[in-house]
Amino acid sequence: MATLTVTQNFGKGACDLGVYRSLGGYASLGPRLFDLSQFELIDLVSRSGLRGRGGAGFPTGMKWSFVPRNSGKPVYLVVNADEGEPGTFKDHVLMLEDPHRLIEGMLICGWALGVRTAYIYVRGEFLPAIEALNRALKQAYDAGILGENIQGTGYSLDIYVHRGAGAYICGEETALINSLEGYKGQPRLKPPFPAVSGAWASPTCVNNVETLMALPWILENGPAAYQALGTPKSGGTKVFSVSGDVKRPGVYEVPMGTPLMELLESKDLCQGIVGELKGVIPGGSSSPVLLAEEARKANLDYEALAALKTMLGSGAVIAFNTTRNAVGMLASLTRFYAHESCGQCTPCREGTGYADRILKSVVAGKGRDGDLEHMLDLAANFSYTTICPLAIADAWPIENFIGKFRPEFEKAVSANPGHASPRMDDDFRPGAFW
């Protein structure tokens, strides 16, 4: 049986501090972790190999390095829960299944960082996971796991957590940041990055819940052991969301690397497809989709993923079987991205809502010649023109599904009587196609 180094609690009741604790938990929380220097600790979780589980993949011990010392100011911990892209629902499991690990995971982190002051900020819809993490919390600050002078060893730590209000957008950092701080949900500039200027303008570290619930396990068990567990460049395990065509949808941890297929079919996990594959969604909706035979030779790690032009992302992974239509699959995902752009840039506010209004008419018989053309022009122009990657999440499905399943996008057009009139130009207005 595959080592299990985040999930390995689920249904145990571990999220009563008792029985997390006589199942090993918070036993980092002495010599093994206090006897560690800052540098000594960052330098630890680099050797790991773990990588953020967020979606983007960066080094986790480099991310921590950047936070400066001494700067004058207090260092922020904020845990990024804010799960909110379609196909991903493994963090709200994890808090909900085993939230003292989430806690002892930022102990650790916070005391790398010299972190005196920690949010979770959690989805607004979570609430039996808001509520398991303030029972948690509760319990750690009765048994003096948190709070001042944490078991005498001159350390103290605060976490809060903060509920946020459904918006897709504040799971991008800076968004997240804004909004923690009671502005509106929308992205900063960068440079300066949060770990530098992040939240009160101090130095701030995002990390997603299951880039921290590792660090217990790492701690515990050693760099060496969880770089081991995965690949050269993707080291540990990987906890993936899966849903869509399979016969047992759910939350599964496997090591990095591990075939795609064999997470699908295995009997111990997803049980096979429903029907005949068609395709996957690989790492979350802004992944760009893979067809039944890419998925056949995939592998579940950063570099294999990329090398098939798609990623891992958050680990959402949606199967999909033949029965399903791919132009309706891509007007679900558009309607997505343009009801959750925080509007800020023109690209992505007007782009997104042009791509939706155009999918919309396909779908409803009202396509006209070159409508494909003109969504995947707009795909096109919106790389590098926004301050975050929305738009370009809402970009790589448009041109992925689009250039995979092209002859579905023409057989709806055509399916309109007068697909060959042009369009005009007030039909790209909004609210023009319904």
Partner chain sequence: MGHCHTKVDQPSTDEVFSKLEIPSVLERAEELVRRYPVPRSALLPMLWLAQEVLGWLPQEAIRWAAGKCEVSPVHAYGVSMFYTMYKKEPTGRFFLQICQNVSCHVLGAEDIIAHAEKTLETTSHGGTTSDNLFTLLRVECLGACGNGPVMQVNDDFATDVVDGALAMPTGVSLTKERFDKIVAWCRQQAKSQQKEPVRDASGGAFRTGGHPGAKGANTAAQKPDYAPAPPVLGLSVQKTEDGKVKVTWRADAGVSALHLENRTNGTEFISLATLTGKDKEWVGELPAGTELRMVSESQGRRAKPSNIAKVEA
Second form
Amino acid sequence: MATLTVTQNFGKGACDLGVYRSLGGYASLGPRLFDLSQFELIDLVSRSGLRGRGGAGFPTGMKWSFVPRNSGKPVYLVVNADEGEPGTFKDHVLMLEDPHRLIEGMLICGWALGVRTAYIYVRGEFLPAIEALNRALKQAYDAGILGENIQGTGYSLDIYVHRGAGAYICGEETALINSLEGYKGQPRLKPPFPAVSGAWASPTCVNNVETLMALPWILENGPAAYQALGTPKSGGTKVFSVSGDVKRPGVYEVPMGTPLMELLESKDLCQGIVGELKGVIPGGSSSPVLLAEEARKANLDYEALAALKTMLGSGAVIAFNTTRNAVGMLASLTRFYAHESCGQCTPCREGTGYADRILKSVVAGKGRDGDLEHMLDLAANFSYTTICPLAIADAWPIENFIGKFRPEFEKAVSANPGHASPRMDDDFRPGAFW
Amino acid sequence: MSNSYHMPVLPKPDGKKVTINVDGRDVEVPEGTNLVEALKTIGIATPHFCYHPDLPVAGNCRQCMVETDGPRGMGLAIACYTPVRAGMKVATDHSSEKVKTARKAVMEFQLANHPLDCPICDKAGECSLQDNYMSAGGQTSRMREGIGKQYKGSPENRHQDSKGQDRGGKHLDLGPTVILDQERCILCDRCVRFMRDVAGSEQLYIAGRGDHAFLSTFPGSELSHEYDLNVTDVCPVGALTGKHFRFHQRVWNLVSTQTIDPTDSLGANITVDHYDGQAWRIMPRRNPDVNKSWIHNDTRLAYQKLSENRLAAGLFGKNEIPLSQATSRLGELVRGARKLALVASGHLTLEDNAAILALAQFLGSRAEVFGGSWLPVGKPDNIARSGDPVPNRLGQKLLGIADNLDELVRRAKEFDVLVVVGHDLWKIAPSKAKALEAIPERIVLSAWHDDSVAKATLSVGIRSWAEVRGTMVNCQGRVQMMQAAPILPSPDLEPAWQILSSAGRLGWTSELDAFRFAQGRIPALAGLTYRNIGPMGRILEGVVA
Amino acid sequence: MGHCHTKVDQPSTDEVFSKLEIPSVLERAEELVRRYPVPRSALLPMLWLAQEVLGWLPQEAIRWAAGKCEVSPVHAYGVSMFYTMYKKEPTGRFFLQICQNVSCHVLGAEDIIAHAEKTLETTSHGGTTSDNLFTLLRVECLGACGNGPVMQVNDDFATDVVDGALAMPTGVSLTKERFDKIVAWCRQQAKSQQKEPVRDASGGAFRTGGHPGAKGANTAAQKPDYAPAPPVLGLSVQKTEDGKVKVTWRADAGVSALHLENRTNGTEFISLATLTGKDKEWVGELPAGTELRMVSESQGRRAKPSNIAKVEA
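Having seen the form predicted alone, could you now give me the structure of the form predicted in complex with the partner chain?
Every component of the complex follows; first up is the chain already shown.
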């Protein structure tokens, strides 16, 4: 049995403070944490090799080191639990199963950065998880784990749950901050970065749920032990959300660098593919899709997947078998990104919807020759021209699905008997405005 | 404020310069400014929609893409949010295919869901979307039938048109002054930022998200603010249009004449836009040190009075007489007066007031000049008004004209002739002005059939503020030029200084003679000419502390 | 609910405000404002609260929330229209949201949505059944892909009915049969005349001290020196090419002074040099065998000494 650093309490009723404590919880609330200076703690996390588990994989220790202390402004910790990337549901389960571990992780992070008030931004659909968190918070407050002057250390921390209201883009950290501040969840121009000027123009650290939940283990076992669990560049373990055509979908924690097929086929994990594997989306809906033969070569760490021109992302593995239609899958993704574009930057706002309408037309059997090129061109044009990466998250699936399953898309276009007919209105507007 | 906004850093005339490399050429540009402004100083225009020098940067239109060098080599960046840094490399569309493609792509995206409205759109001819298409787009549409547009509109206003298409909001009455066309909106957010950050009253917001986001007021609420017409200026497309001008005149017919706000002592810089001898609208003229890009609604609508109720001839009692006759009658009365009271006006130019002083000088001790105003002074709004409704109050003071209208009222019985120039005393304070009716000969020079004209024994029509060339000194001590728009209601009308000049046989042939006289009275005007005052005006040294 | 594209009849201001301006709601509203440094930030929770009380979010409720959060009504309107979970129109008693995104799509969500449309005789784009019992909406990812296809009934995930209650057991996904089972459960619930209790939209938030300095809060700001002073880490000694000794270390950016100390032959450490927090290295001549350590000082507090480094021969 591999070492578990985050999910070890699953299925043990750790929602309850007593149970969590009996499983070794809140052990860091003692000399282990209180004897550490902020500097040492940040250094310790840096050495553990822990990287942001929300998708971008930014080294956590480095992120913390950017947060200025003694700036005269309060420092905020905002937990990104706005888990919205299709295929991702690990944070949802983590919060339901082990909310106290999140609180403990927040205490550790809070201690490192001098946080007085922290917010957990949970996506609105997760009301049961919010309830679990609030129950755990209540217990923690009652036990003197949260609030003012925690255990006589002079350190104070308040944690509030902030419920989102249905916007995928709020998973982007500056959009999340805007949403927390009471604005539309639209990403901000950078710089300034949140570490310097985030929520309420104060230094703000935005961390993913899983990232914070790894901290108690790291503090207990030391950074070297955590680093050693994974690969040299991707330390530790990672929680994967596996869905799609596998025998036992769910949330699994495996060491970084584990082969993708081991996750999908091991009898302790997903127990194999239903049907014959056609492809795998390895890191959430926006990560480029892998064909079955690529998936068989893939290891689950940041570098190995980058080498296959895809990414680990949030660790959402979506496997699909040969009976599934790539056109329909892509259509569900382009529809999603068009629906979730925040409407701020022109290319993403108009482009994601435009690409979606073209694909909808193809799916409806009204495709035309050139539609695929047009979509690819639109995707290329809305990549890297916007404030945040949502447009890229749409462009990658478009480019990769069409690129890797081209015959299926061509078949869908030619299902229209008139697919080759010229544009009806070409004659009327030679080079005119529109 | 959905973004952490920053006001753009604008170039200062005497600011530090740094060298950057633009399209392979080393150039000097102001330090610290954004690239849109920096490139402007070296003559490169960058197409944009959301950027506005007097609004916080939003960076959402993505039209102003350039390539700059970064840690990962040359990459696209928006010029409006990229500060100039010494030694940086910039590639514009002149040298970078990537920039050209990106800008073209943004044009395609902007137009993808924009209605085909140009022929019936009032913004056509001064539309950023049209302009930028010509400079940065130019492509043929790739949108084929069967794809369709996603028109923008609030739930209340969505409808199906006669072809069964799902349409958004058209010509929505937003309030007393503005009409909104939600479909045409390109969501640049400028109007939202204007209302929130400049006007200080958040009444507009972009609701919804994605390509179905739309501009709206709170449902059922009006857009109503004394500066709200500025949103029609900042709107780069025809989404927000003013009721006062909508469908009145095609903008390409209009010719602009630069002048000054006649309704306030800040002297907001404006243009009078005219065509075929008529003024059709007033637009703000950007002056970063005076009114930025903004004008008050009352200023904007002041053009409407230019063709209404004009006094285009003379009046002898109630009888209309030709202007020439009125002018010579004026001369006779003035020269034959026993004791003459001349009332100057802060609503007129330095030149007109100089003529009053020159006339008084000619008449010697028989004439006395009175000035000032009975109009109450309000507070500055820090947008485009100082609160003082007398535009040339400071100029009048500098000329040495005292604020002593009350004294005139007290001593009215001493005078046998009263000449009031461009100053509607009977309208402003009828009860005070009533005492002046004791003066037997009351001569009023006015551009309008106003209340003072009604009380006059002789009235002479003069040119209005928009029809004269001259100067005024605003409350900052800035002397500013007014140019004459060719919109005279009658070709015989002359400016006040000219009528006074002939009454006093001063022999002045142009405004310059009057200006020279004013320079004699105001040392700070020394060395200035109409040309070097320029369109932005000149601060008079030592006039305002 | 979703993106509202149709005109909805709106209740009057009085009707809405009479339900919101009651002590129990006002108390919660006040508590929400305390949680954030500025009232504006309570806007999302405030809209949730109004929606919880009214069942949906009429425009006047948005105006109410704007007033409580001290923002302009149009700001609150724009924000509420941005987020899809605020119901801009009333829904049926059971609000069924079926996920149509990629994981669920792969596993046949479209079939289930088609089945639901047929069973309930309504559209999946926010259609409400004629008995006002069900509103059906196809939605994007619900974040429970491991159970895909999944559905939410009001605020609960439901792929099955277990022991007379809605549930989403591990590994159990929604099928047409289970959908029918859930619908039957809902109908049964409706028949039992027992109204399900109103769910707290804040997920059981409780009263705490509030954000320091916020309206109505009574908490103090963070004590700046709660943690031990930051020591110097990773002190190490190298020999330079010209035979000198170069000392390097890692210190916190906030330290005011660094005291480099040395000793020979295990005696007491004595001060060698005092450096500033900006210094990154020290070079000097020291005999082999000298032991070095460093003590940092920040805001008058001395940290515990660093590791001991030895000058090698």
